[in-house]
Structure formats: C-alpha cells, structure tokens
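Here you get one chain, nothing else, as structure tokens; it is the form predicted on its own.
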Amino acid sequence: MGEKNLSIPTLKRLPLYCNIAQHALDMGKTLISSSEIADCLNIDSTQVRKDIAAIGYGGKPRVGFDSKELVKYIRNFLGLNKVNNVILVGAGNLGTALARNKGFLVQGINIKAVFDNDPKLIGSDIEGKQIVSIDNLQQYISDNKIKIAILTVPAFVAQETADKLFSFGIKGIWNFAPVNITHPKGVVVWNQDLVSNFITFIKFVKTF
C-alpha cells in the first residue's frame, strides 16, 4: 500500500507503535507482539498489524516483531531518520515552549527560526533558535527551502498569517491557533486546537 493510501488514524498510530517498540528494546526486550503492542494503547491487536502491515513490514507468525527492525522500519518510513527544517511563527508562551522542545529534534524536526512581529522579541532567540522579524517570512522560506510551518499566533491573525505563508510556498501548516485555517487544494492544514481537545479528554474522564 502507498503512503498517500494510508489513512490519518493509521498514520498517527505509527509513532506510537515506535515508541512501545523502542521502550520494549530499552527494556532489553529483543521481541514485541501485536497483543503487547495493542494492550498499550486499549485497540485490537488485528489493527496493530493491519497498520504495520500497511507500511509494508511483517512480524512472525505466533512470534512477534523484531523490536529493533520495528523501531527502524517505522522511523525510515515516516522519515524521522533525517533533518525536516520547520519554522515556527508566533513567539509568544506556546510558541516558545514548543521552539524550547527538544524532542522534536531527536524526532527529525528541526525548528529552525522562529518569527514574530514585536520588536521587542526580534533578535533574541530561544533556546538557539533566533527570532525573526515576520517582515522576512518570505525571503527566509525561499533562502532554506522551507515547506512546513507551526503557527502559534493569536486566532484574529491565524488566517492572514496563514495565506502568506501558502503564498510565499508553505505546503502544510501545524496549527494552533484555536481557530480553522481555510486553505487552497494542494496543502495540508492540522489544525490542533488544545483546549476542545482538553474539554474532550475531560469528558472521556468522566465517563468512566
């Protein structure tokens, strides 16, 4: 199966799997089976191989997935294994705790400036990562060739951000903003609103 028919829900499953695989090895666990898997996530052990058969890895039979290859094979085909160059617009509390996350790196996500409009913010950095004038978006993504962008600015300002940032040749935004970014065929728009998830997570509580 190609990568572009592989559904949403299995492609954020896979880093999960990665991640239950990679502990079971940090464990000294050499093996992990689908059940394992399954249990650490409450779904069928039937979707953990329907997912990882989907990327076009198999386990054995009554035997399980080799832990190390798993880890590798699912970075490989999520392309963790090498740099993606980011940028992150909004330098403002949740701009800056992401550009201040050092898992990304270690995942392959390299957020490699950040910008934003106050100039009491530009020329500083944070944690490495200096902070742009957003007056420079334009000749900044073409200079570093940048495809993907977080935005974390305020929602009355998400939307024009936005279209600049398709215009100046963005292919996907990660937003979060708590608001949802119309956006033209050919790019890819997550948008990632923290609170509704929160109030759906406390429901999901409560109804245990």
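These numbers were taken from a predicted model, which means no experiment stands behind them. Note that the rigid core is defined as the largest set of C-alphas that superpose within 1.5 Å between two forms. Positions refer to the first chain, counted from 1. What changes on going to the form predicted together with another copy of the chain:
- After superposition on the rigid core, the Cα atom of residue 19 is displaced by less than 2 Å between the two forms.
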The other form holds:
2 protein chains.
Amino acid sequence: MGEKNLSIPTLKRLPLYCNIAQHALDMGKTLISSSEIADCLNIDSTQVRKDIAAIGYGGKPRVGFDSKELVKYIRNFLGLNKVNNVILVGAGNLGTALARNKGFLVQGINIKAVFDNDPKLIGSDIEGKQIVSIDNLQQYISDNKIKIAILTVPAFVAQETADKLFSFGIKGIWNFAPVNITHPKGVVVWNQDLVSNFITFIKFVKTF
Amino acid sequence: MGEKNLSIPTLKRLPLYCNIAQHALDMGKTLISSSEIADCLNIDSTQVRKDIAAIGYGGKPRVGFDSKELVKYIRNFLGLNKVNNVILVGAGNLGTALARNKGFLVQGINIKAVFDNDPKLIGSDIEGKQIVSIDNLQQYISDNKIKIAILTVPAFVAQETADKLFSFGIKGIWNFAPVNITHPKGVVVWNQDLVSNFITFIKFVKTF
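Given the form predicted on its own above, what does the protein look like in the form predicted together with another copy of the chain?
Full complex below, order starting with the chain above.
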C-alpha cells in the first residue's frame, strides 16, 4: 500500500502505537502483542495488525512485536528521527502554552520561531524561542524553508493570516482558531477541535 | 446497540457529523447525504451510515439526512442540549486559553470554576470564571456535584492532583499534562495528546 493510501485514522493511531510500545520498552517488556496495544486504546486487535501491516512492518506471528523495533520503525516512518522545523503564529495564551511544551522537541518537532503583531511581545522570547513580527513572516518562511505552521491567532484574523501563510509557501496549517479556514488546493488545514474532543469525552464518561 | 457498546471512534466522529450538518444547514442545505459528510472527513460513507444507525437515527433512504433533524438528534444524544458543568484545574497559559474558549459554552459545556494554588491568582477571574484555591476543591466538587475536570497543571503535580480529584468524586479527567496518569477502576482519564496529533498532521502534509 502506498503511503498516500494510508487512511487518516491509521495515521492518527501510529503515534499512539509508538507511545505504547515505548512505554512497554521503558517497563522492560521487549515484546508487545497487537492485543495489548489494542487494549490500551479500546480498539480491536485486528485494526492494530492492519495498521502496522499497512506501513510495511511484519512482526512475528504468535510472538508479538519487538517493542524496540516497532518504536524504531514507526518513528522512522513518521519522520521523527530528523528535526521538523515549524513556526507558530499567535503568541497568546494557547500559543505560549504550545511553544513551552517540551513534548514537541522530544518528537523531533522544533517550533523554530513564534510570530505576533504585538509590539510589546516582539523581540522577547518564549523559553528561548524568539518572538518575531508578523511583518517578517514571508522572509522567515523563505529563508528557513518552513512548510508547516501552527495557527493560534484570534478567530477574526485567522483567515487573513492563513491566506498570507499559504501565499508565502506554507503547505500545512494546524489550526486552533475556532473557524473553518478556506484554502487553495494543494495545501492542508487541520482543525484541532478541542471542543468536539471534550464533548466526546463527557459522553464517554456518562456512559462508562 | 446499547450506548455502552458504541466505540470510541464512533463517539469521536459524532460531534464532527453534527458540525458538518450544522454547517450545511447554515448554508441553506436542508438535506445532507452520508457521502457528503464522509467527503468532509476523508472517511468512507458506509462508516458514516453505520455510526448514525448505531445511535438509532435512520435517515431517508436515497434522499439523505435532514440536516436539522440530524443536528438535533446528535446533540440530544450527546447531551448538548443541557448544561454540563465542569471544572478546570491549573490556571497556566493552557488552562487560561481553555477557560477563555467560548466554544465550550456554545456546546453546553460550562467551565464553572478554575482552580490554582498560586495566591496571586486566587480570587481573580478569567472572563468571569472565578479562580479558586485548590484547597477548596473537595468542598466545591461536592457542593456543585461536579463529575468532570480538565487537568492543565504542570506534569510533576498531575498525578497527585488527579488522585485528589478522584478521591473527591470526579469520574473523568481530560488530561493535558504530558504524563500517563494511573487511576482506580470506574473512572476515566483521557489524554489530549497534542504532540501525537501534530506528528500525524506533519506526516499527512508530507504525503499529501
């Protein structure tokens, strides 16, 4: 199966499998079965085996997966072994929280710079990440060959900011603003819909 | 199918279907097909029909779903027509951003109070939501019959805070701290793993 044919749900599960296998490894478990992975996520073990087969990893029949090999394989597949440089636009509370999150860098994701239009913020930094004026976006994206941006600006400027980002060469926006962003073909916007996630969680707790 | 048998992936898709049907309605589309919903989410239309059938909603064969009815049915199923009171613990950047997010209340989720241990914050408010001392958690949870908490404290106090919350009667924690929280049976912790989501997104953009 070509990479392009991997479904988004499969792509979403891969980092979770990787975390579970890493956790097993940290606990000294060198082998992990698809059922054990499935149980951690409340999904079917057939799904786990299908997903892992879809990225070309086999595992040993009856024995399970080698935890270390599985972590390595998925990390490599996801491109986590090299640094992915991204930018973040909007240094409000959420943007600041994301820029401070050390979990990204552990996974090879480097938030290289933070952009804002507030003169009081420009020139300062968030844990070593420079806050740059939004006026410098085009230059910075071009100089640093940035392809991915995290968008944490207020809703009312989200569309115009996204338009700029795409015109400057950004290929993917991870959007936290609660608006549907329209965009040209050939680029991607994913909405991180925290509200929907929380709705699902509340319903789950109620029926638990 | 009983509510307890609904899979988590189904539960996660329901709010998205609801958003899509609402968007269709806002655009004046009174009917929406499972294929149209599926296309918005890059999933199979069979999946959409299965999920919607699983919650007991039929739709009209060949004609599609009545957008308004579908929104109403899913909202009712998810309990969004009445207010769900929750608390948030940890008034840092992320906690503050979540407390400010007006999207929750639109969906009937009321972050009723915010808790922190910082004396400089206690007594102030975030957009009208009172910041209360963590020492008052037990009393507040009991007085207000709160069952669900959002956890946005630093990683190193996440486990002890979660232990307290469960002992005070909380049944579900939506956890943003980057740690695996151990918990007693009969309660639920969901990790909002932003880093994993972003990894998936980056991979998706690269293979797009």
